[in-house]
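Coming up is one lone chain in structure tokens, specifically the form predicted on its own.
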Amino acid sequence: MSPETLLEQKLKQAAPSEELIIDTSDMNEGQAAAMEIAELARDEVTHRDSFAGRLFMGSFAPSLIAPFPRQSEKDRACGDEIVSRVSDFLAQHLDADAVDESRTIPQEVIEGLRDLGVFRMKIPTSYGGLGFSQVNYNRVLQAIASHCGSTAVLVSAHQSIGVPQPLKMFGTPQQKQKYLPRISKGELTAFALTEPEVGSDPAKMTTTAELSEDGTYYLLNGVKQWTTNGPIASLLVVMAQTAPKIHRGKERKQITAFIVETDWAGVKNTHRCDFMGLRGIQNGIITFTNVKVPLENVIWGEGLGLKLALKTLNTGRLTLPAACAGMSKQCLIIARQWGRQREQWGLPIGKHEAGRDKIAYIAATTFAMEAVTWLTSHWADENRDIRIEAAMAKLFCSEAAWKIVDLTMQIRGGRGYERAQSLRERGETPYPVERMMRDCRINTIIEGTSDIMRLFLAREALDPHLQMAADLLRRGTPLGKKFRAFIRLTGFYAKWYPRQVFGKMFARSADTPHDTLAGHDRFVACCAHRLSISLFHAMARHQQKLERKQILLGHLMDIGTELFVMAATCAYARSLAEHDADASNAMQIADVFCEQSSCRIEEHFRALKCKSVKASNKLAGDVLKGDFTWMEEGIIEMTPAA
């Protein structure tokens, strides 16, 4: 039996357990509480079906990613129609620069989008919605985001993570019948999770929902911050702590999701936030004071709120890569046009090597962003477990989009820094690069910061090893059971480890096409072995302290992400070259992206051996202690002294 087959068998047999694998005995109370809540919210592992998950175990499985999925003719035609209608409507009726200036999306535009069905795209037809596939939904979001980021966020926050998505996934028939028709008729929704002291750490949540004595309703109290669409939404998904439960002698916090109507007594919008970018979004602070929430408005079940949020975000995150790709396509147009038009030193700037390098990066990376966007969207429509791939798509596309808009700014020079209205007033083409840069910056922060995405991926990457070693790691496991687990584990790694060592030397890709991209397939296969060994060595060296080695884990997760994107890009290019006459040169652009990605991957591998992290950690600690306050002298301090 091969190591991969044995791994799949072990994972398939692993039952979900409420007994933690990770030892929290050395953590402080806050760390342990956060870890317990996060761990118990995770789903049963299904990495045997995950292309990206296999990469971390040293397995490149091209059959899982090729042939690249394609839309049916019927679904494609449906998407073509609405993308065209929405694009024409926004081009004629929405001035994105005016939205940025006024902080307002005109009501007539919202009404027009409502008439086009944009706010009910993901709602099933049985409830008055359009019942769109994830692919078509993301195609519409890509088009909207290319024109106005604020409008894209309005639509996405409403449907991707607002009431429709969790209700569709976990709502009761009664809840769906009550609320989905209302949403189909135009009511807007929002998702309320973040609090003033709670970002990615749910253990600190202070919003509470206390069950009434007669058990018919909850009293909701607390404050939610940065709720996008909150000031204009009529329906909210609100996360709150409910009564803790005792499990195996230990009290455990419970986080529960509720549907809350904003016109109920005690719900109040207290502040609309104003941001650097996306200035047209309605984002605010909402307070809940003794709000009576009927028992039937609990979504899925008590204590399942965080798990609901994670599952919702797995799919909800996919709109962000689509939006980033839309903005990047706009940057590509700007870079191409200005690169040909603007002359310096006797040549168009696009023909200077530095200019060509920037344009090549923008084009190749935008193509890769589309590849992972459509691949993960298709997989979502197939109901595949995409927790790893969705996180990678979000991480890669948000980071890449920021670099693309930065390069576009550099290509445009001073005109990129100048606001579009100013350019328009003096007769120049009003490319809105300055606004796009401000709008784009939030993408590496919202729906999981890049740092959180890397930690999330690290936990998923380590899970196959943790699952197999569960009986050894769990405290209180009988000695005999530990010994049997040790024997099984030793047998597995005795076969798995040599396979990784020799695999990185003789990586093959026999089941992939022998074309101009074949070398990149071999590179992915080889680096998957290198990645798995590096991760294994890191586990062996740092053991329980590995979760604190965020720089090390970050490099490993970036390698895995780049490998996934490379594989997706090659599969996408082959599909386009075969089926789309207009994209017959897709292999060329994929080849360039893979060359660029390969260089980044090698840099990450080299960084694993860098010795500067220890010194950097010490310096940061000394700065926090105040040892370097002399560096802060000679300026006018903007903030009160801490």
Ligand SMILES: Cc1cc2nc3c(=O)[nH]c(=O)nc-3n(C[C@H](O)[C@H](O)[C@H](O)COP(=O)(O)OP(=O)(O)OC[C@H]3O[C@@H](n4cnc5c(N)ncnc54)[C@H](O)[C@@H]3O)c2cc1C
Given for the second form:
Amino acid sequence: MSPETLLEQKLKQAAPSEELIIDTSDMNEGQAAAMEIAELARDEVTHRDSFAGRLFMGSFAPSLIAPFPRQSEKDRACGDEIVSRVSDFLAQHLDADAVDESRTIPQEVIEGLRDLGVFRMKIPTSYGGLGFSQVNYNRVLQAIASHCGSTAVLVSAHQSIGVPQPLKMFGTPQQKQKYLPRISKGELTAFALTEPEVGSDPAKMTTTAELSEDGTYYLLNGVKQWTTNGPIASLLVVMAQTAPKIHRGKERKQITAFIVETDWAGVKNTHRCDFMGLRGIQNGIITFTNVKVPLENVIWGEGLGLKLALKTLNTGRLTLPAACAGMSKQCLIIARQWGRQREQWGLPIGKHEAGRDKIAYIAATTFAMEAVTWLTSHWADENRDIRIEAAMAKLFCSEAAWKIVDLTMQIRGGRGYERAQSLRERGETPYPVERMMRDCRINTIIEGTSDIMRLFLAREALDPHLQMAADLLRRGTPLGKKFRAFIRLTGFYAKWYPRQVFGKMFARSADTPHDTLAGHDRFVACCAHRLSISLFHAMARHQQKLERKQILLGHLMDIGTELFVMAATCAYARSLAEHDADASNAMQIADVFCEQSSCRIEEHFRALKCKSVKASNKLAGDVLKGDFTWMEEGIIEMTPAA
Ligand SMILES: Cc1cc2nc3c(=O)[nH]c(=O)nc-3n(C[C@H](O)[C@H](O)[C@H](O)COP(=O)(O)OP(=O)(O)OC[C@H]3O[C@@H](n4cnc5c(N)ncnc54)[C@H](O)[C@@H]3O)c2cc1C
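Switching from the form predicted on its own: structure of the form predicted together with this ligand?
So here's everything in the complex, that chain up top.
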């Protein structure tokens, strides 16, 4: 019996319980509330179908990732046409530096994009939309983001997470009939989850929606912060707390999602926020004062709002990798052109080894970013459960894009730091690296910060183990049940563990081609075993406290992410080399990416043994306590004393 079948079988035997799988009894009130809310909003994942999920259990399943999915001729032609039309339009009509300077995307550009259908790409044709695949939608977003970050975020906040996406997924036929045609005609939308006290922790939500006595409407009250498109949208998805319910024997907070029209009485935009980058976006603080929201505007059902937000973000956050890849391609062009043009110390700077190193990183990593972007986009079109891979794609691409823009700035030297307008004024090529850097920084924060992505991945990675050990871990499980769980557990791990140890020593990947990338497949297969053993040891050692070992978990999640990206990159390169005459050298670029990624993976494995975490934790605690305020002397302090 294959390890996966055995695992599924054992998981079935571990009967579902009414209690939470994670013991929150050692946590403080805030931690427990956050954990409970997150757990209740979580769907079970079947690791059998998840390529990345299986890596954490020591299984490398190339058949899940190769052959790399390809667009049908019809879908590709449709994508080619819209990408070309949108690119031509923006190149001619949108000065991205002027957008940055004036904090305005010109109305005629918004109208032009509307005429091209950009704001209805994801709406089904039956509701007046273009019914695009996720792949084509992301191809357009990649092109827009390469030119102007603010415009990409305008489109994405409206369509990746704004009203069309959750309505498409969870709306009733009446809701779709009422709102989707309006959106197809050009109304803009936004997604309002964040509040002053709610960033990564929705348990602290204070916006409330109280059902009227006659049960026909809710009264919405509260404040939403940083809502992108808020000041210009006519429709919002708003998450708010509704009356608590008894669930699994305990009173639990309910978060519910509503469609809110911004011209209803009591909805007010009180401030347009101004940021370091993305200066053209319209992002605001919105207050709701006794806003009457009809009952029929609840999306999906009472109490399902956080689940809706998480599911919306699972596909919604795929836009970020596409946008990051678009921006990185722009960096590649700049690095290539300036690397050849600029000569110092007798050579073009791109020919000095330090320059070559940067250019190789930018090229190889951009290629890998595309690989995961297109792979996850295709999988979204196939309706696969991509939550693990989408989180990995977001984490990897947003972190890599930041490094790429940083390296591009370094390659440009002082000119990288100079604003495009200033370069233009003195007759130089106005490469907008400075603006791109400011626009790029937010990607590791929005739609789930990198830390939160790692915690999210850790929860999913540990799930098969937690499911199996649940009865043992939970306090108060009757002795007999604990004993049966112990027998089940030892039965599984007695077979699973030796398989990982031997697999690590004799890893092979019989199902992958014997070509120049074959060694990388073997490396992924071997590291999947190493990863699963490390995760298992960490669980055995830290047990319930593992959830708090964020550094350790972070390294493990980064290893899993790199392995997924490596496998995706190899599969993508093979597909391009076979089908695309222009990209016949794709194997070369994938090979370099895999070499670089392998080095990072080894560093993460080494870091698992690093002894400095305890001392760092203590130091951070002492700094927070104020034991080192003497170090803060001798400067002009800008912040008021906390
Ligand atoms: C330009 C911009 C556009 C935005 N658009 C929207 C939008 O359209 N709709 C919307 O609803 N929101 C939007 N947001 C909000 C955005 O999603 C949040 O900023 C993001 O979720 C992080 O929340 P926070 O800023 O409150 O950070 P916090 O949650 O306060 O986090 C601060 C830091 O603490 C870390 N941290 C938090 N919790 C943990 C933990 N448990 N363990 C370890 N580390 C932790 C985080 O990783 C981060 O580094 C936008 C924000 C910006 C700046």
